[in-house]
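One chain is shown next in structure tokens, namely the form predicted alone.
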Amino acid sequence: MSTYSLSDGLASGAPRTSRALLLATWLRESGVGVLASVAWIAFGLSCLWWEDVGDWSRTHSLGIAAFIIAAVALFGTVGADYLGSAGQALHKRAPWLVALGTLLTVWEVATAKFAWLPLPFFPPPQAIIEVYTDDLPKLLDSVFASVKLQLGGYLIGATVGFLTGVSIGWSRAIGYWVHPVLRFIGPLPATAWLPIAFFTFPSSWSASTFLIALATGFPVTVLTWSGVASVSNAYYDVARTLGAKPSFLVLKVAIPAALPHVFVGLFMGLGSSFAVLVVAEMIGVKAGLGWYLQWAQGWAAYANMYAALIVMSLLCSGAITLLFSIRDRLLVWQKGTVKW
């Protein structure tokens, strides 16, 4: 961010050439923010200028919201020197505001105004806004059901995978028996166990929990095992010299040294578990975002389907962000090396 203010430069009585140079410099550094404001003004005008080809009740509100965002972007650009960290954050995200405003404008014109993209397969932005306002209770129930199912299966899979990985990496006897089973079961996609799981378990909920735990457990097991097995013997020798017992070696040496590998496995398991969650809810569970997607597709309610996909993306991104924050807190020496 620039440390000078355009108003200060113009008010200081500088020569006309210097004023022109100051203006050119300000436009070069703040032009992206101005473009962001223009893009959102264009989106607002596209909402209000032409009539909709369909009946959507949130068009006017969406246009007003676009003008408000444009005003905020312009104010943040002009007054960036006085807004501190907020102005810097807005300046950093200004290119994304330009891209998002342009995309929404093209989307609005191509769907709600001229129907260049066929309806209902490509609903306009205001149709998705209507889902969040009119169908919010059902969507929130689906979100709660998915989070509950995902969290239970993921915690079970991560715990079992972590304990199994530590056991295999530490004990050759355990590895002798568990490793062949892991090589046989692990590479199979968790969704391949759907028929067996839904037949074996007493409810679709418990079967889905098992499948999510299975999808999570394999990568956590393998990466934890790799982390424990790769710990240098010098660490153990130093600890033994100081009188460390085997339990101390596992809890205070092997596991902390293996934590970077463990978190890689947790990240991989999180992605796999989300994929299994959606499939399980589409096929067997009668609640959740996967079920909501299937219901919306059956009724050709594509706006509801896109709204659910956006919520899924936000949930997955939020879960990864939370896991990254835990990782950065535990692995302070690696903080900032991988960002999300």
Contents of the next structure:
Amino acid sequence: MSTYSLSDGLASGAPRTSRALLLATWLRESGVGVLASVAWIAFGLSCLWWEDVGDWSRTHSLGIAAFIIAAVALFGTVGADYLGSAGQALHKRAPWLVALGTLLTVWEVATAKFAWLPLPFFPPPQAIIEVYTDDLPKLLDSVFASVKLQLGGYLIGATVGFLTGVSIGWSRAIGYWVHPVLRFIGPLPATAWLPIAFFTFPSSWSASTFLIALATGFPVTVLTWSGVASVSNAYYDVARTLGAKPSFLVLKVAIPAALPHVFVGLFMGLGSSFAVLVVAEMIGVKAGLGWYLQWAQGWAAYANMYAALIVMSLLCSGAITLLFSIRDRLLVWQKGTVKW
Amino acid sequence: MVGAALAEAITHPAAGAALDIEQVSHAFDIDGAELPVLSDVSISVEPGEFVALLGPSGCGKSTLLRLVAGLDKPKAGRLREDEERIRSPHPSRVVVFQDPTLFPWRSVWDNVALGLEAQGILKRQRQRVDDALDLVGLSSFRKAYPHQLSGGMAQRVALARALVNDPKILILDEPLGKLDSLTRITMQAEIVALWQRKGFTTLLVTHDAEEALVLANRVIVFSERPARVKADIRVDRPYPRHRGDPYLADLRRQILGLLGLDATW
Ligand SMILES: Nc1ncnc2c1ncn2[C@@H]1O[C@H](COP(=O)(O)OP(=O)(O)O)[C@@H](O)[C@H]1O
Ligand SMILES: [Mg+2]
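Now the other one: the form predicted together with its partner chain, given that the block above is the form predicted alone.
And the full complex, kicking off with our chain again.
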């Protein structure tokens, strides 16, 4: 309908009508892609047009990179038909590319060019890029230290929590002893143990591992336990009449039936262990991204802080994604699971 | 005289087991009060017989089946399978419940394999799982998950999961109760065919007098809770039986009368 009025206004000839129609359909299909390209060109121009108000070495390269992204967006949109799945992926993300390009342009202008936002608290994009290029070794060391600490603590906490949860869900005697302890100690934030842990453990690293394991272990225990406890008796009856022994009932009935609950616990544990990780690194470990943040603050190196924050959020998000994909693999039998 | 199928079953005496329920009484404790559920029930089932249990809802039929399966112990009396006391569940007595209770985390094939896996003989006898799935006509759904099945298909899988163990006594607790009438009739025919082929002893709880009469050699009618045996009726009719058979219609009237429903007939 809109195409009709458009062609009406242009001319009355039949061939021109169809050409206008084609243009309109093309614009509807590819308009967002073109817009993305425009937004990134704007970002590139905003980098190169004015002089920086401060002294940043990556402004020029950032502008070039923005143009390259703009070019990729444009050619990817125009040639979408020849690019197969890559073209489709680009098409799907085009609205986000527009938003990002626009945001970066505004950010660039508001910081590096006219300093509407106070420096140095709001560093421009090129300052953050500069951190990634010039401070890479230290950042990578920190990433490595964080991942190592988090992974060790999380795996220990998840394993111990899972085993404890299964035992108290299964055995009345174990439940009798462990349940009150769990109720008393579990709700305490793991960070409350921090001062004690740091002088009772032989090293700050082992203390932090313990704290992360503790933060992970509590939700995993409680949810595994409630998962095992809520398994329908009908399943046990079926298995027993088919000749199942107690070990089979635990391993092949209780645990698989409880697995959806266990994963909820694992997700909650992951969240709370991130918090402990950062605090432990800031206060005790002197390594890792938490410590890097602390160090950057000490030097008023705000760009470094933002750079570390971005890396940290990528890592946390990556960990959650990984856990989701493990869950999706193990729980394919569930219908309608949440997509992350 | 028993039906032709029973005669055939008796030619394989190993297939079905005898079941003796001797003066069994049972009760549940509900908040300190005792709820009597079974009162001095005695039933003696021949090997390969197909016995239907009918009774008012809540009278204790499922409770009796759980005792036969060995899932619970009676407060008084004894149950014996081929002269041996029933003390715990055993794969020679398998139950198909009203809900299929398939394990949702296992594929159809893995659900059927459950019994063999639990007994630790799956590795050597995988063929039996395929055969059982063939038997209920669901080979092409071996990889499906329970939530992808219809009610009738799920109940067929539950049947295959029971049959794969080559039970001597098959215990069916209203297995067709929740199915639509078309699926029910088809599955009734399938159950009779399976029973004739395999010769196991069958105990079927149903609330449908017609179903009992189309399927069973013998119909036992229970009283209100606590359940007592009110009548023990032989059904001497060859298979396949016809729903319109006047002999069965007569028996049906008689049974409904016993259940206190004579007014409607
Ligand atoms: N585990 C149990 N605990 C307490 N009461 C029960 C239990 N199982 C069954 N009952 C009671 O026993 C009676 C008989 O139940 P059931 O055998 O399931 O009847 P039905 O003949 O309908 O299968 C019912 O009144 C029921 O409430
Ligand atoms: Mg019942």
